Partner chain sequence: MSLRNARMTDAELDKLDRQILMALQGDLDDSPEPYARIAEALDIPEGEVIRRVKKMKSEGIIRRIGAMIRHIEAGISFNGMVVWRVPPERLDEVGNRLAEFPEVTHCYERIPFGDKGGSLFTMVHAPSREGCMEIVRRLSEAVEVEDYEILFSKRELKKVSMTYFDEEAADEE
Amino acid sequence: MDQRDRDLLNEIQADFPVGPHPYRVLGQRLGMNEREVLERIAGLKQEGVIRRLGASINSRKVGFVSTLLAAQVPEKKLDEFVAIVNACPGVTHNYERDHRYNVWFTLISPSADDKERTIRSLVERTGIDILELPAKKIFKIRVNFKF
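Stick to the form predicted in complex with its partner chain and return the structure of that chain only.
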């Protein structure tokens, strides 16, 4: 990753242009031509730095329910627990953390009923209690990294 890649990453994280020639517009902002922008993005995707280029959709506004879940999973049951949890399509992020509650994951569901069913089913299948910490108020959701 060189400086021009970093400039490009800073620019396209938040504000990918909505218009007929988005890469040309990005290039104008960055002093690159359209082809260089496309090639650098392809390179960053290939290196795995860019996971995807697209829209981040506000789950609540399209009728989905999202929540944060945590569990205390004994070391010997960890792999099995993670495999079962990760197999849920609505589980989008999952982290092992350095805490007595050692597994933290997000769940996005099409309805509140569906969410309850999913959590119940996970508890039954894993035999491990799951703590739900839904958001009461959102102050910020913005994953912008400075490169």
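Positions refer to the first chain, counted from 1. Between two forms, the rigid core is defined as the largest C-alpha subset superposing within 1.5 Å. Note that the structure is predicted; figures quoted are calculated from it, not measured. What changes on going to the form predicted on its own:
- Annotation for V85: C-alpha shift under 2 angstroms between the two forms, rigid core superposed.
- In a rigid-core overlay of the protein, K61 has its C-alpha displaced by under 2 Å between the two forms.
- Positional change of I130 between the two forms stays under 2 Å at the C-alpha, relative to the superposed core.
Got the form predicted in complex with its partner chain; could you also share the form predicted on its own?
Below you will find a single chain and nothing else.
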């Protein structure tokens, strides 16, 4: 990763342009052409530096509900459990932890009823009880890594 990649990452995180040609705009800001920007982003994605490009939307403001879930998954069922959870629409993060509850994941659903249905379905499909840890208060932070 060279300085141009670092500059591009900083720009993408802090001020991604919204418009018909965002990569051209990024290039103009950074002294690159659109093709170079796209190639650099593709390379950074391939290297695993960039996981995804997309908007962060406040799900509550658009009527969705979210929750943190945890499960105690036996080692022999871990891969199967994780595959089922990861295939579930609305699961945004999934982590294995060194804890009695060794799998923690987040779920965003269009309604409380849909959230409950999804949790019940996961329990039925996996045979694993799932603990819900709903947020009492949201403390949202913005993190930009300075490269």
